[in-house]
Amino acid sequence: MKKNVFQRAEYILPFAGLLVIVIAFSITTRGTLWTSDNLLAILSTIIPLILGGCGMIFVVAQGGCDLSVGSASAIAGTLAAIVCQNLGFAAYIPTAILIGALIGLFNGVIVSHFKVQSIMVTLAMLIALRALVVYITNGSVIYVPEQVLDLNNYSIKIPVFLVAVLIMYFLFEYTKVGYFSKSIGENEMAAKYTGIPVNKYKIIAFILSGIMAGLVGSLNVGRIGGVDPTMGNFFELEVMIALFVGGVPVTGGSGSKIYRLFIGAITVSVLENGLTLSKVDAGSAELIEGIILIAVISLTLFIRDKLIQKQEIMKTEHNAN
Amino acid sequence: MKSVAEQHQKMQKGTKSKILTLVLILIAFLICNLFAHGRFLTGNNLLSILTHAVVPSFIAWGFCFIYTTGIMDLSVGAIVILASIVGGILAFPLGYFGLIIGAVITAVVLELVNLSLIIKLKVPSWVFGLGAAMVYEAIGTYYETFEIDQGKQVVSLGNTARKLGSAPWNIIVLCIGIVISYIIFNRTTIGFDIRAIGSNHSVASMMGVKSKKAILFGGFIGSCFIGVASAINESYAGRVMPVTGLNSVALVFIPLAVYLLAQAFERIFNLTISVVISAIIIESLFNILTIFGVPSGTWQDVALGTVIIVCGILAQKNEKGIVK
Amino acid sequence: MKKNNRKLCAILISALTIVSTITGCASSTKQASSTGTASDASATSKVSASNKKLKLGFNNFLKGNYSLDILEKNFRSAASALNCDAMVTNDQGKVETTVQDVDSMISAKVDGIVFFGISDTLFPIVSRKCEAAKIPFVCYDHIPSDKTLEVLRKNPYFAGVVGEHDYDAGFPIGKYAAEQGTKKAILITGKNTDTTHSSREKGFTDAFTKNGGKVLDVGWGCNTLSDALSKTDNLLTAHPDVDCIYATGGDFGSGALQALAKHPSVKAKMFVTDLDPDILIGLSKHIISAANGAHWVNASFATALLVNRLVGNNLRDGNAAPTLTVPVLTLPNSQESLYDKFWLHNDPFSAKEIQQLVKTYNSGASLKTFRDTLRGYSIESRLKEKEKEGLVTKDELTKAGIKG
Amino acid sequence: MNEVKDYIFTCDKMNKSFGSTHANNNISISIKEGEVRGLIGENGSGKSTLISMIAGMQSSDSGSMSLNGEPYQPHNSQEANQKHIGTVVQELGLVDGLPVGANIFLGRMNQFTKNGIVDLSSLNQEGSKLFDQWGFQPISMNILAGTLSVEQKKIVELIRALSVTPNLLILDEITAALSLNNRKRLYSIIEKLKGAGNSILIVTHDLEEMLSIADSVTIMRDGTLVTTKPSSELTVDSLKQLMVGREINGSYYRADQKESYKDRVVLRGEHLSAERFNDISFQLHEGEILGFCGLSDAGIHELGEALFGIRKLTSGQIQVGDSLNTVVNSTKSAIKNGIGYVPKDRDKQALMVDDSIENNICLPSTNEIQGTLGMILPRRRKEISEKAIKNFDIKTQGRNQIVRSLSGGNRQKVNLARWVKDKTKILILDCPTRGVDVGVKSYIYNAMNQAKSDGISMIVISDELPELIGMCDTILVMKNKKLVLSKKRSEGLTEESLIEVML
């Protein structure tokens, strides 16, 4: 009957740190944070972290990592303002999605069959890619049509998000692809052994980030106004603090769950946004931020761990018995 | 089973391999200096290409025996700008010794207290670098507004304690540093230690190695590195700014791109020794590039990413096993 | 005794979860408790300032670098000396964050937003989040292109622009090293995609072509001083034969000139925009052969003219929001220490002169008060202005070179 | 006092708890100087448990130990080692990244070290000359140990553990992974040992091998001492009753001695080459089991690799299908063709071990149980694990465990029942009962029986001669590379006719 109690707790305990840092900046922000307009600027950080997550947590459940996924998404928008410019708003996110597919095709196909480790092949993206987008630029600002700038309004951005979100869900929760990511993670020998492909599903993890990564670079020109060469940049770190912060473990395997992103993601939004209106000084709010990362993210290992330990301990009881 | 004379042979091979890796190497820079008209492979263009080559190569040494133990620290950017403005501060006052003591200790203390952090919370080391990275760079920029408000700058060494950085010393401190890290990461119980922690943790604690005591220890060295890194730096620049934003993580991508690329030499260089010809091919590369009037910021980092990316296809041509 | 101590651990930790939150908060928000219930901002409400204090957002791009810190120092003295209260944000180096800082500010209820935008696509789309709020913004020391500005003038909300051209902090200078006898250049500059140092990069190449030199190589993408050294030093060996090097930034111009020292062959000039103490101090040596800058105070007029605005003062120029600008000064070895004084570690503009350009202040002010106060910033004006208020003697300013 | 000294180690009532679960209780043993101990029991009766405490890898909950008379507390495994106790342990391999002298001194490094730095020519001779010593083929100490093979690393671990000049030599199931050349190999160092005075403390699941080698042996079951005997008075037999504590039948292999299977050929090999063999012809036919068997190095494990499509023929073709006319070049069209596959390495090669049982079993049945759009439905999932955990009587809690927390024999039966569905026709089983105890070994026979009744080929890839000649329709021998014999069922089949070919 113990059991029960601490399964329920399994499911609140994630939700720890998010709840403290909730109700901290609730009283903090003399209930500002509330506010329909406020709800709204966090969900606009929200979104290209989760759209961002959701793809990049296929790779990270490989154990792998995508280093390129900011790189990818400031180079997807800029071809797709730039294809735009010619075919029409009609070939826009399709161009970014597509960008995005080959250069998760690229990486994939380098990290399966050239066996180069997936940080230095993202790396690498991150680097070239970045210098690609300022050298299309060319120091230039690219407008886009007025379509693109609607992208931002909340009314096609909720529902696009809601719909990609979706079937990344499903991909990853339901389908083979979700699966067999999570069983590379867990053990790739094993998975090569068992008869999966594991060359072809890296390809298709990275492939998924790429879209991902395209479709929140389309997303993002709509949101800054234009094609700006520095666009998400660092988007990739921001994505996996999101990721980690949320519980998704760094080697990957069945821990990652894309719930946990949700958490990840909305933990990190709430507390930038709420430091900021905070009036917390600008220096000091990293600080904060740094400390209060860490301070979750442990708490809910801890908390974690623990837990863990007691199922642990039950189960070999069971055995024993 | 394989018999000594198959071994031998596979051991010959190694050292042809070396060799003929350098061969290739050296067949590149003649070419590249065929074409840049004999402008590249003079004597004080590659006492430059060493010259940038330091700062990276101390970077990735403290890489080798941080990031060899599994533990993927990112706030070492930060820490770098952190001990390059501590020792800045302490070289008007104390000259070299300032500097180096300065740099060094900055960079042990803040490593060793994210090791412990890390070993203590047992939070995965990527996320706690990226938030330990933010607290380190929000102290670097009180330190900023502060000297803004008195009318100043960030210190800056002007004239005092600048040899270190620059040509002949930070090369004769290069060489020094290639002695003294080949010789901890390979002939010490520590470096034995960290090596077995990176390769197998339970095997390596199983065998009698004290892990918790290795990591720290390895940070330790590392660290020492770093904080060398990061007093040449000031030494050679001048001056560190601090930045916010996660922008120190950006510092160390192409100390980043050497170790990795140094790791994927491994199998034809030891470690330390391949991180030294991984930062001169990557500085060359710039060099010669920006000899042949390739512009900076967008050519030739898709070199770079292209460089890196070919490496690495080339290191792991023959791997078999499972890569993350 | 281990698991004690990672409970200890964990308990301390979520301690300071909440004590660091509380606490890093606790001091502003006993500040906008004295701001009152905050009203909508609306542009057509005349506030006087005397029951109501000022709330003003500003986005400093990236926190840690020295010009942008300085504009924050600038924006900061100005709000105090016009009794408002500052909401300072770090964009990071962001665009997403410069968006994102916009929506916290709006959230935060601010009355007036002094906002700075990297890039020209960011103020459509600041311009439509302020309209939606009804919230007034000015922007200052990027002029947006024209065409931007076209479309912000549509905006009722948006007050006007207080900026410099960097074209003409570039082309002022690249002509002085021409008329030097320099004809060969090579520069340091930023990122291609940083308009400050892009258009900085243009005005100088221009305006030395013109006059007979020739731009042999441009060192892009440099982000610190160190990545100006190597830069500059790889620049160096490429083109040994340089006799001219403009950086278009203070970091950048420290880079090059120690890049230059270690090529003793090369016989080359310095110039460089941005007057930080560094670029003071090669220029005190005669390192620097000439330098210009002093623009930072925009930040400071355009606080004054959105606090107008927010007073109920909508300056117009004609109809259309102004666009102030704001000279860009060249600075003779001479005045360099006088400089350090008032400019770095004072403010350039007292704070009684700041309040003279704002209505509640000063009943006649107007566009005007602004155009003439801009057009007479000079070093030397500034300085005999600070003769009169007793800061400087006649010996000191006859020394630097500035007759009474 | 000399009745002390006799023994050359004791422990007394030594308690290990992991949790609710006593893994030992009052465990007392006493080893004579001179004495080879074997020490027998079930998967999880906490051998292993009582093995890790003596070698100072965990410490225990309470009770003594001493040695040489003298009271013995290792806190880690360097003071074991100190004290000139040496270790192979059951799972533990070697590091990989190190090159072999270093992985036989590592964490004992000191004694090479001069100021501060370790001399490594000194470290590898005194390597190599402990290869010598010992009479195994030399294996030079600079490459890396991750490039050895499976066989090649366990002696490099025992070589590791012989470098502490033992005074007491444990060996936790060494014997499973050693060919039958290095076993003799083996057999004659523990003589050796023996007759220098020092006692060695041996665990391995094949009882003949038990009693051929040990003088005396300790039985455990369920975390607690049974009996200590002199193995003369123990038969295979009373060995199995005592382990499991109840009585086995004499024989859990087939009982019939006679091939049986039908005549239609479901896989054939052409001519199969690849790195590791030359030129392999055979067929399989429904029903039958086929047995491999060769030394470490004969490409047994290899074929079957290839087989499954992991690894590449260089030429050659597998046939399969009803009319032999589908080629197996990769692991999908393996699959497709109804080949499941049970590795070798079960917890490196086959199980996610952090992951769940459910997870572990469904992971081959992904195309059977995904719906529309692919949709793997949970409830399909569910069914299925449950029905495997049901069918091959898995001892677990639910489909929810952890495969780590479970047994070795039941993480077999786990890689095992995963493969065991409707659409598998042809098994292919590396080492099937590889450290895995006397209950699940019979478990697994049987379950290899039922399949064959139910019309599934197998071959079975094995070092056990003895399960082979119990097992299989027909044997093939394989030797450096190539096929040299074939054998068919029949009752005068001997393990030496076999091992006369196979060496």
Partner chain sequence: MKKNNRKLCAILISALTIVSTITGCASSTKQASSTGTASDASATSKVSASNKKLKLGFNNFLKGNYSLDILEKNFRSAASALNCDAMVTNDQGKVETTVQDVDSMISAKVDGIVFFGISDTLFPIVSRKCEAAKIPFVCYDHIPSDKTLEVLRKNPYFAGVVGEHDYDAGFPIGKYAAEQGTKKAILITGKNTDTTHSSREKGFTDAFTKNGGKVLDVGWGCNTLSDALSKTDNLLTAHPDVDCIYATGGDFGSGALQALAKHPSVKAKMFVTDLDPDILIGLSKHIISAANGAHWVNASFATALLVNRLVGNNLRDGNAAPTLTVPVLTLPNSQESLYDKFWLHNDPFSAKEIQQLVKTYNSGASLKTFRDTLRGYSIESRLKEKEKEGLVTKDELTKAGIKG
Contents of the next structure:
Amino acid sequence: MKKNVFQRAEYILPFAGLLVIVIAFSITTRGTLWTSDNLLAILSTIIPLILGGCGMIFVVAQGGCDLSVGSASAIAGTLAAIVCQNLGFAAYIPTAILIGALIGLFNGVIVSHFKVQSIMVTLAMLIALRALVVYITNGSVIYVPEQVLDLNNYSIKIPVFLVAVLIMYFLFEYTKVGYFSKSIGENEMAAKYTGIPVNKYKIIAFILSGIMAGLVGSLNVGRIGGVDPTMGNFFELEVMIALFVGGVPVTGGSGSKIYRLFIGAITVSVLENGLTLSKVDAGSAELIEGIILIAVISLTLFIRDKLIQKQEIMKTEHNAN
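Alternate state requested, the form predicted on its own (shown: the form predicted together with the partner chain):
This part shows the chain on its own.
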């Protein structure tokens, strides 16, 4: 009976958190939260979070993390903009995706074959790529052709978003890439003994994360109107918050679900937007977001530990019988 309670809590918690935040800011903002302009503002922050999360979730499902997605999106957008100026718009998005994929490939090879912790590899990559962006841009804005700016049009951005999300959803929920990623997160040694090529799928996971980071970078350049040296700053943290607030386990495994990313992205976007509308200063807003993240992660880990304990007790009782 208690096991059912914890299972329900694990499922309901992200939805309950979102509902509480929506109700709270609907009251404190006196309905401003629901104006059409504000909903579009929320949507504009939700789209990159979900796109970035759809790539990172493969890594997180394996029990890893990718701290380089923000800087990867920045360098991918920067190099794609430069290529676009020389080769035309047709090369813009493919270049951004290719750059992201190459970064992901590098991360995946180092993590899988050299057995370096993903947090260390991607943190080093974050620092290196951020410095490279500043060097290439020389600290100034790089302007892009008019066609790139058209990517910020919702009639283009929404279809691109939907196609990318549907592809990632299919890969994660209905193919070996997603299934094996969850298996690795549940128990990497067991996955190896069952014949899963763990190294191969770790590399694939990081490549997918890099591809989505590259796509986000290409859209960000269109939204900003050019290449800004600071674009993508802290994006990786926002994506991770969206994943974990939505209920994706920090330790990965079978509890990793893309619908939870959607809930988390909406929750984070509404929270940030609501704090802004409520005129909460930046420092206090970051403190509130940090407290909420710690609370949610702690509660999620507590619930999962209880579920694991119950499963172990049931196995012990079953073996005893």
